[in-house]
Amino acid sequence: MPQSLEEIFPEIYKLRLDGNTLLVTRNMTPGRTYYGEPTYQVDAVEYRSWNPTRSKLAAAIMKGIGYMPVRPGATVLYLGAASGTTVSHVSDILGETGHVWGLDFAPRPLRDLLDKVARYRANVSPILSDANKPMEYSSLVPKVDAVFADVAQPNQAEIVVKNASYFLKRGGWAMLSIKSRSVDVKQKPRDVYDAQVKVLEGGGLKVRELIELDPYEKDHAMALAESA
């Protein structure tokens, strides 16, 4: 049985169990998984472990990064989707009042994404497309609260500026997955995070907060910003 149950951010859990602490997030489909992710009960109500060794957002929060956007009722613009891992566990902390797109650009995994997470879920909207090219999907997405960023691209920070001057609402949040390794192996990482929040901020975003995201994801940061 659960020692505790502590909610972080709204609709964010720690759960410590047999003296272990492991992030989990309410199942919108109880009794339905998506990649194999162990679940708990805990008074009758079913959450799924959230590994931060398999999502960049995770880790952040498990770093203790001291705000989070993605919350109850917000939009979101998820770029990076993927196969919906993470998008799955977004989707459980929005809820039934808020949404996400989902948004990658190589079509197996989108197919996944469609199939296994989206097909379950109304708040999941996938949309295959290139992030580096927001008018071509802008007509398929309004203006969001957050615009989360995991790409492995050189240009990651640009892509989020892109994104954010589209789609971000006055006063919503952006959140970059740094990958230092995508954007140049020869420099030191943390040079490589300085460089990526110059752009942000000569994009009009303001970064409030920046957590590298040792020892679950090597070589990566977090950064989380302000829109104007």
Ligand SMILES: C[S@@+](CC[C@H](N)C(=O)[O-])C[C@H]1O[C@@H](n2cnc3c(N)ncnc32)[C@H](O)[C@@H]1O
Contents of the next structure:
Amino acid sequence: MPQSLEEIFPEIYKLRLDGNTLLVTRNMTPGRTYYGEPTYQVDAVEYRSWNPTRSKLAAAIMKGIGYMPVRPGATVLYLGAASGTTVSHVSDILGETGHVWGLDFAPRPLRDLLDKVARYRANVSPILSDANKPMEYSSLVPKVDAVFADVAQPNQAEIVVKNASYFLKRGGWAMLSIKSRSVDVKQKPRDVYDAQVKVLEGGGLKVRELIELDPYEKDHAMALAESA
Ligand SMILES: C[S@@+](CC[C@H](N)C(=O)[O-])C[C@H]1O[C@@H](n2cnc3c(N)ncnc32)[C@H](O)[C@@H]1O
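Structure of the form predicted together with the ligand (previous: the form predicted on its own):
Then the entire complex follows, led off by the chain already shown.
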């Protein structure tokens, strides 16, 4: 099969296979997959397919985000980890010297994150908690290089601001997946995105990019912001 692999950010690759382009990460646990994702062997290395319709971070990469704070060796607080579909790829990217704290307030998916992902990956720590209450997990999470949020809540930008003020290093990055319908179903998505950007900026974050995630995720955008 004709195939070629291009590294677009450190440890994030595009695999071109028979005319299709797939986003992939190098599997830290060869032979083990997490949510039925296909794997591919290139030069005896196993890569896991990262589907942009199932991960807003993957969608932002496919839509051409210009900077990627999730990189080898980084520390990441991930809010809205669910059962770890995206967290598993973040773990691949960070590698053994990085770490991701994956937080969710829903016990069932968090249990899957623990049993099906963190058990096999030493760089993943699940936390059962409410992202509105950073004080409650402040003893578990150090200052991090990046705060990532995919919580689909009306106050999603405030949640990022609050967590950034507790946990983000100076010069660190915040990423917010904005779900327009979680904020206001009647407002135009673009107006919701602008309002969420204002909340981030009012909280001292400098928004560097805003990327609409359609067609991978309808009425979603990713905001990329730098701490002051
Ligand atoms: C869209 S799903 C996340 C999917 C996940 N990011 C992925 O790509 O695999 C949103 C998650 O946010 C969680 N969530 C919503 N509000 C939250 C809050 N205040 N604190 C913690 N988790 C929250 C939900 O329980 C749900 O699992």
